[in-house]
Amino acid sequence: MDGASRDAIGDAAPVPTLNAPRAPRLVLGVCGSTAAFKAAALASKLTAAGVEVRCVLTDAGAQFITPLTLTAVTGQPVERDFWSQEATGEIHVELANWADQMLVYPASQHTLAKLASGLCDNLLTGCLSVFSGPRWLAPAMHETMWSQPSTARNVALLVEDGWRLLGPDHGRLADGSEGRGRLVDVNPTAELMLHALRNPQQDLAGTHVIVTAGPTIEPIDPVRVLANRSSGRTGYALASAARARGARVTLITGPTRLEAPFGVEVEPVESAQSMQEALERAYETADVLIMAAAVADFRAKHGATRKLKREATLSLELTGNPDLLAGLALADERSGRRPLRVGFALEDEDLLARARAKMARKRLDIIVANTPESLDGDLTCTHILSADSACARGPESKADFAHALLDLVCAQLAERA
């Protein structure tokens, strides 16, 4: 069984609120696991963000969390079985018709086995068996259970059948050991489900999206570096949003204090040169490239191998870093293919004119123009420019900006198809 988490209702970071004509609807299945208490935190967070959540609790799940707790955080009665006094015998069909998506959080080893075999012996498996929309599974169990060959076969079959898997994570388990089997934490799950409910079409499914993010740092000596103020939040928001829309995402990131977006392949780098090398490795299969990193323009020409001592005067000679997009243009010429390319222009004057010039010079399909104020905080103001359009946005959350930009990316990909 999965270990206890430090998450508690209301102690995690806020998630974006959805604006929709009708509230998104989620059926949340809760199975038997020590981690079942996390379901209350997740249901509370999603409900606060405007999602209608109806919980289906298995008998084993009810040993770990009470129906009253789930009712209290969702404002909805908890469904338990086919044959309750209130049920009509068709409650599984009614729930399936009501829901936009379904998530089992946590999903036990036993439930995974039943779903892989097509068994339908309780209300949760009944709901899932008649639901035709997106179905998500977040397994939670001890590592020895997760590593069983039978569990691996069941999970592989479920994924092949179209189920979407969240985790499990590696971490502390219920018995105090470390291993894989820990339920994915509340925050990344809530963020992913909000994005998925917002974009159920999965319009980036089958695409490989590369996102660069954060600053690069250039060593002066073993202690000191040249750096910039980029937080990486915009790039991380873009990676998370692209993953939620079905893309395979590679996030190439300079040093940040941000948690890696769930389900995203993360490649940490430091210098502009190491980012260039990571880009060249990933670029061959890319369909979309989003260059959101703040790459340092200069580096020390002669970095010191030992710590520089304080002196009255110190002269630091700089040299230019490689133009990452220019190098990728050569790869385009060799391969005969060209991913859709998105760049960023950070300017403190002549914003739009300079962005247009950079767009032409770098042969970008889309460019995002913003000012240095966008480096800090959770809100951003931008101009999104393409060859035939310009749109001023904000102030808005970086998550909302990310989806607006990806809407344009998807439109341009559709034109190419």
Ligand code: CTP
Contents of the next structure:
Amino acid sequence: MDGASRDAIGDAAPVPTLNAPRAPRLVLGVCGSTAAFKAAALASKLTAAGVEVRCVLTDAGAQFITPLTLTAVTGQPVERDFWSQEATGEIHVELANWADQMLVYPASQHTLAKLASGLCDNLLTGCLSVFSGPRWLAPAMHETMWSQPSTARNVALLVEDGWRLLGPDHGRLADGSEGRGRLVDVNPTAELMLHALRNPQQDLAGTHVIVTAGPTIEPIDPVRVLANRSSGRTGYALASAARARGARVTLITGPTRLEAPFGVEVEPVESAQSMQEALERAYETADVLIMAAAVADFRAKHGATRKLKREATLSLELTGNPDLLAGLALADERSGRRPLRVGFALEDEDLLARARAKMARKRLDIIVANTPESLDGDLTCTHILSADSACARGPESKADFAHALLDLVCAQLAERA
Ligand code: CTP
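Now that you have shown the form predicted on its own, what about the form predicted together with the ligand?
Then the entire complex follows, led off by the chain already shown.
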């Protein structure tokens, strides 16, 4: 697992930065909740990644975090009051015209109730009411508050009205109890928002996307494995981007050090065989399969059940693993189903010709050709090939690559519809 060590240990995937012509703009609403302190970490992360963040703090929010903290991390004054802009009294309209998206993090039970019934009695609800772009809510409250029938009704109404809900998570709550109501974590929220700011479309809504990621590892004995240098970052970026674009995402992942992307169903696996089993289960409902995993081509023919003792030499007999993509293509031919299939071709020479041959052999709609250098770096260089197109890309961030690939996926899905 040497290759994975270049990723931040026990940390989130590094938050991708944005290269848009102008900085994307986010209004970050902060309500009264013990979790309000996390808004400062989120605002700081987004600002560092190139987003302009303007915070709107409610009176209750200001009981938990000071405006000074939010100003310090964003470099922007914090808005508190409907009436602060004497010239116009229209600060809510000005903020709505300025913003690309709005996120309330954390959103309290009270604010959810107000928004569900269209009440507008402070600057935050005013901004949100006058804004017509994407609006995200990340609730945080005690589990008993979250499980109130009134909260459930309000949340159902908000979702029906097109608000985008983030969480809440299950976990440790402010009073030390365990339950649902915990604010979604900073890192996955930052990553999701960066993807959403890059591409605000929900053009994958209603589709089920499977992404495989990372290496597979094959046991040699109970303590040793055959592994490869895949970090999983390309697959995780694709899963996060697809989720931000509205897809239901299943991420089947070999061992990595990356934090699970927000809102994605994660299926951890180890060997090629366990990846195959997870794939076959998920594939039945899939519209799109993106096979970014570096599946081990070989496994030990006779895995030892006891730890091998040190010898001067050791011969290991390997046997081939099945080709998972090719197997699914065969199954599709038999059943007549036709999910869109995307594969990768990792080649150290004759890149394009070999990738095209692989695309034909594995019956793929799209293939991404790349070289071993892209396995573990921050930036990636690729060729995205389909039957009638070829596009050379990079160097670029894995997040930018993910959206470019998903653009082509969406275009092909639209052609089929
Ligand atoms: N793949 C797969 N099953 C395998 C090996 C690879 O489904 N046992 C998938 C990978 O996830 C990738 C594509 O097939 O999407 C191509 O992988 P790559 O390693 O480039 O090619 P291989 O098929 O393994 O062929 P070779 O190593 O000989 O180039």
